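In structure tokens, one chain follows: the form predicted on its own.
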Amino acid sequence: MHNLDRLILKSPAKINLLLKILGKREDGYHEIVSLMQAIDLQDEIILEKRDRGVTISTDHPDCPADENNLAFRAARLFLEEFNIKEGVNINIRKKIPIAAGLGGGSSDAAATLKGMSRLFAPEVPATKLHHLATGLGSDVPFFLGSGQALAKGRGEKLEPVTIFDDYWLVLVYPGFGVSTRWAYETFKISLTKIKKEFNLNILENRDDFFKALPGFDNDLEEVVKERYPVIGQIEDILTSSGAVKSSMSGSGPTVYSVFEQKPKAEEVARKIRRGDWEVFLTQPIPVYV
């Protein structure tokens, strides 16, 4: 018997430890390489039953409360995609600030998808959601899996790995959105960059991966730090700090800065903090399906 009416989930945020753009592709997008992982920064989504159609509502003025959030267009296309006349109403709690690169608006699609195929078609297979998914947007699938994964063609072909995942986290966000269209724009690809191969089965380990960390690049991070120089203070006040690496989150503007132990991570995160920047604490988790 399947009568459930209401469901609470969490969405989480996730950081891109590695960004490498390859190319232009003929559909428009741009062809990707990119180490994912998700972090405990989580949005909450709670969706309802209705008789018919879909409601959303949020807590965030910023967050669009109509058809141009992905939680929306994701319930609607499960509800056509399998032809189910009820609807459902989604409330979202916003904890990840929006258009900050840490796929908040991603998550929450996927985790709609989740809710939905549990509340209406619980015998749905993963890949069929994962069709779904890619055709909402190049982050959503990354949110279906395990929280780790590495991101080929335009994020949406995953591969599972397995990385170190004991540290901590500050992210820093300046408080201001960046627009991911604008940032692959004006990203200008270099044909003399030479690609740095990378051994991902060594970084289980937790010295190995310490010790790879720095060498990981954000491909859109210097265009982006062009406009926005307050990305580049940051990461200088970070890593002065102690951490072992401060980068760029996808397309900005959200700094993040990996730390080895939770007491520095705090210390970091009490003095960082300012006025316009929000600043959190938050570690790596697996995504729970």
Given for the second form:
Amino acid sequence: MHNLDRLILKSPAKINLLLKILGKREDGYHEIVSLMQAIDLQDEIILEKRDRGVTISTDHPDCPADENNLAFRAARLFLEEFNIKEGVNINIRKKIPIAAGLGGGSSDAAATLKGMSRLFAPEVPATKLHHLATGLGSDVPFFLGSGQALAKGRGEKLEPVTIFDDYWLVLVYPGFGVSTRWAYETFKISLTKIKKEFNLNILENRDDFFKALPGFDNDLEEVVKERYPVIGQIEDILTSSGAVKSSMSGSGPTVYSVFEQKPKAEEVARKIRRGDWEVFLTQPIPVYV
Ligand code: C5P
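For comparison with the form predicted on its own, please write out the form predicted in complex with cytidine-5'-monophosphate (C5P).
In what comes next, the whole complex appears, and the chain from above leads the way.
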């Protein structure tokens, strides 16, 4: 094995094309079904070997640079688990907004786990990484996969799906974070939308995908929107501008909207920019494991 001392990794954001809450579990989590898609809005993680322990720095003032950072915890867990005496320095270049419903922190943690195994222990089995990822957070295992999945359980049970992915996304992040825990705690199971059956076998085909998409709900949307009405305002603007679908991602507050063609998405992205809103023009991407 060659001596690898430094690694640069990309960690993509995700959107939830569908997020259904099935019920509350005994362990306090919620049982969900979610269609998840990785997107080309990516943080960059630089891992560098050091003598001992974990150190971390980031270029974003709101991103914790201590053990509150999930990437820090991922690295520490990895060192402990494999009894590794050396350490690592993590530097995160943030592009993904924080606490935005885009899975940025989870993705950074997953990328760190992948990077740690390349730096220190290349033989780590995928099931072991998945187990470590699950311990870090419900969304972390998704980012170890291909970039598309049907997530079940609390989000960690992943089933492979092939979803049409040749479209454009306009994302609007309204400039504040939302706590995932708060969103789930505030959600009432009576708000679960029972309607619309979805057939996941037909999502590979463009026409079927665009037909099915508007019927995919995010069950967390109602409670988060009630507390932060700006989310509804953003959705209204995006919907009236011709998006195939506009929805909150995860526990919010980021709203994504789907466009079939790039020029239209570009135009909408240009026009919607204002105040504190951060706007991203992006696309689905596969994740390379
Ligand atoms: O798993 P993670 O730490 O990212 O979840 C953050 C919080 O979101 C949990 O503490 C829990 O309150 C809530 N959650 C939930 N059901 C899920 C995922 C998260 O209730 N499926």
